[in-house]
Structures are given as C-alpha cells and as structure tokens.
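One chain comes next, on its own, written out as structure tokens in the form predicted alone.
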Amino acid sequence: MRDTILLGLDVGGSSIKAGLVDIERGTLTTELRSVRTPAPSTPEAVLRACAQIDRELGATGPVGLAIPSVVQGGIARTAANVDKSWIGCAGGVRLTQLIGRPVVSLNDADAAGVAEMSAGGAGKDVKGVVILLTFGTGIGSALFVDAELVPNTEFGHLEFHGQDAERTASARVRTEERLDWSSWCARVNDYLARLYALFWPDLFIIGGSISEDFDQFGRLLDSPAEIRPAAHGAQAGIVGAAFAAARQQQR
C-alpha cells in the first residue's frame, strides 16, 4: 500500500526544516519543524540530525531529502553554504543506512520548484516553460517544461552586471545595501528580462523568504512572462521533498 503521508527534509546552511507532508494535498500535517544545522555541517553530523527527525516525528516510507547542491544519480556536486566534504556524497544513501527506509535526494531549489508545481503550487497545471526563482541569501533557481523537471539549474549563478547574479539581486543584497522596493526590483527586473531573453518562460515563480513581501513589491516586477508568487513559502523545500520521495516510491 502506497504511503501518503511522507517525511520531507530541507537542510539549509543556517537550519534544517521538515515535516510530515499529505502528498495528495501538498500540504503539512505537522507544524514545522526546525533545528539549528549542526556546525561543522558535515554530512555525518547533518544526517545524524535528520535521522533524529525522522524518529521523532514518527515518519514512514520514503523520505526525500533537499540539500544546497547540486545533485547528481544522488551524490551532492558542489556545496552552497554547508560544509566542503558534502561534495561526493550520496547523502539519501547514507540517510537510508540511518533510518533502515529509502531515501531520496535533490537540490533544494529544485525541490521547492517540484513543490510549486505539484498539489496546492503556484505551477500546478501549468504547461510551457515556467522557472522558479528562490531570493533569499542567493538566487535558487528551477526549470520545468510542459511540468519536466531540468534539475541542477543555477542561475543565480548567471553573469550579470559582471558578476554573479545573485550578488546583484537577491534577498541578502537588498538588506546589506538597504535597498527600497523600487531599487531593488530595477534589478530584479533587469535580471528577469535577462532570463526572458534566454528561455521564453510563460512563468516565472517568485519564491523564497522574500515572496512573504509579495503584495509589497510584486505590482514593480515586470516582465512579457506571467509572474506569480511562490504558494508554499517556507514550506516549499519540504513539500517538494516529500513529493519527489513520493515518486520515487510510484517507480
């Protein structure tokens, strides 16, 4: 019998989140659960927590895990605000040998994406080509098309302006400079005609903490694609983590 109620964990640089998720209805059935990320954040001390998660929160099933990196057949690439010796590692394996359940694993702006465009998404049922872009300390980005995941997308990584995208636009740079709405969406505007140039979207998906101040800055944002606000918010992470565990166990 199929599982429906599935543990996503969304392991961050500053906290891990989780919680139990109703995947027929893409929404938590447990408040949130968040712990520090243990430093130094290595895999092992990472997946000890998550393991301790997983008991606590008495999960069942697969379970799907979201890290900051990029992910490839389930071994992390590159490490974006956790420590080094995650690079090389098949994290959802090494979870699976801790909770004795398959596990799987996947960049985390790739999981909120899977999220926004599954049950309860701001892309659910949405054909073309959408992207999801997360502002917060960087610029996550997801790419689907006719609702296909490209994974491993890193946009935020785009030169612009001379540099890294997300060194120009993202949550963390409006703070640092204390940019106003207005200032900081020309940016953003900037970078999303930019990306318009380059992909055609007929969507682009505002996500990250920022999109909590969508009704404040939304109506500055333009650009020829339809432009949404994330439906999941925080919860994105976790939700699109437990929906790609739930495909996981479909196969």
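Just so it is clear, the structure is predicted and the values come from calculations on it, not from any experiment. Numbering follows the first chain given and starts at 1. What changes on going to the form predicted in complex with beta-D-glucopyranose:
Considering the chain's movement between these two forms as two rigid blocks, Q72 travels independently of K127, in the other block.
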Given for the second form:
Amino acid sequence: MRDTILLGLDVGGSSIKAGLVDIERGTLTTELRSVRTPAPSTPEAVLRACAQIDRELGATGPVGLAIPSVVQGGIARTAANVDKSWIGCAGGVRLTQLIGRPVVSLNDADAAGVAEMSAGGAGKDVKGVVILLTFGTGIGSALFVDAELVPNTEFGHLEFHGQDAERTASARVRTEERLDWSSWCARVNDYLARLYALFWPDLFIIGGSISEDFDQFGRLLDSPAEIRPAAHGAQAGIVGAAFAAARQQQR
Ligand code: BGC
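Same protein, different form: I have the form predicted alone, so give me the form predicted in complex with beta-D-glucopyranose.
Expanding to the full complex; the earlier chain stays at the top.
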C-alpha cells in the first residue's frame, strides 16, 4: 500500500525544516519542525540531523530531501551556502543508509516550485513561463514552462552589479545590511527586471522565509509580469520534497 503521509526535509544554509505532509492535500499534518543547520554543515552532520527528525516524527515510506545545491541524478554538484563537501555527494543514498527507506533528493527551490505549481499552490494551472524565487540565505530559483520544471536554474548566481545576485538581494543580505523594505525591494525590482528581460515570465512567485512578510513588502515590488507570494510560504520546500517522494513511489 502507498503511504499518503510522507516526510519532507528542506535543508537550508541556516536551518533544516521538516514536516509530515499529507500528499493528497499538500498540507503538513504536524507542526513545522525547524532545527539549526549543523556547523560545519557537512553531509554527515546534516543527514544525521535529518535521520533524527525522521525518527522523532515517526515517518514511514519514502522521504523527500530538498538541498541547496544543483542536483543531477541524485548527486549534489554545487554547495554555495553549505559545506563544500556536499559536492559529489549522493545525499539521498547516504540518508537511505541511515534510515533504511528510499530517499529522493532535489534542489530546494525546485522543490518549492513543485509545491507551488500543484494544487493549493500560487502557480496552479498557470501556463506559460513561471519563475519562482526563494529569498533566504541565498536566492533559489525554479523555472516552469507550461507547468514543466526546467531543473537547477540557479538564477541566484546571475551576475548582478558585479557579483552573484544573492549577495545583493537575498533575505540574509537584507538582515545583515539592515535594509528597510523599500531599499531591499528596490534591489529586488532591479533583479526582477533583469530576469524579465532574459526570460519574459508571465508570473513571478516570491517564496522562501521572507514570503511570510509579503503583506509588508509586496506592494513595493514591480514588474511587467504578475507577482504573487508563495501560497505555501516557507513550507513550500517541505511540501515539494514530499511530493517528489510520492512521485517516486508511484513509479
Ligand atoms: C544555491 C541554490 C539554492 C539557493 C537557495 C543558492 O546559493 O546555489 O542551489 O537553491 O541558494 O537555497
């Protein structure tokens, strides 16, 4: 029998967020669990923390593991905001060794995008080009064309004012530089303009931890494309990771 409540794990540069997800409804059946990302954030330390969350939540069935890396064929290829030893690591296989169940790993922003393009998400039924951006420790991106994901887009590393865009406009930079909403949104608007000029999206979805404050800054954002907040807020990565695990189960 297929499990309909699956664990989604969302590893970030600052915290690991997790929850059991009802994959038919796309909602958490538990409170969101959040623990600090271990330092150093090696695969071993992070996956041990993930295995402990799995045990504590009493999860069953396959697990979805969202990580802040390009993921090709289950292997992490980059590590901008986590320990460099993630590069070349098959995170899903290593977590399977710890918990004894199948694990599917994917990029964290792609996971958030998968959730937002599904039932209950901000991009459900939207055709054309949709770009989801997560603003947190870095900037993550997910690109959809007629609801099909183009994985591992990494728009946070687009060169912007001579450096990676995420070094100018992430949520972490807003906190570190104590930017008020209008100064931060001015930077984000420049960034959205650049993305718009390159990809001509129909819709931008603003996700990541900052999306929970969208009512405070959303009116300051501006683009010829429509802009919507992520419907799943900061939980989108968890929900999308669990969806990815559910798809694996269907195969
Ligand atoms: C990473 C991306 C990730 C994003 C958000 C970036 O630094 O390169 O893979 O999606 O941060 O965590």
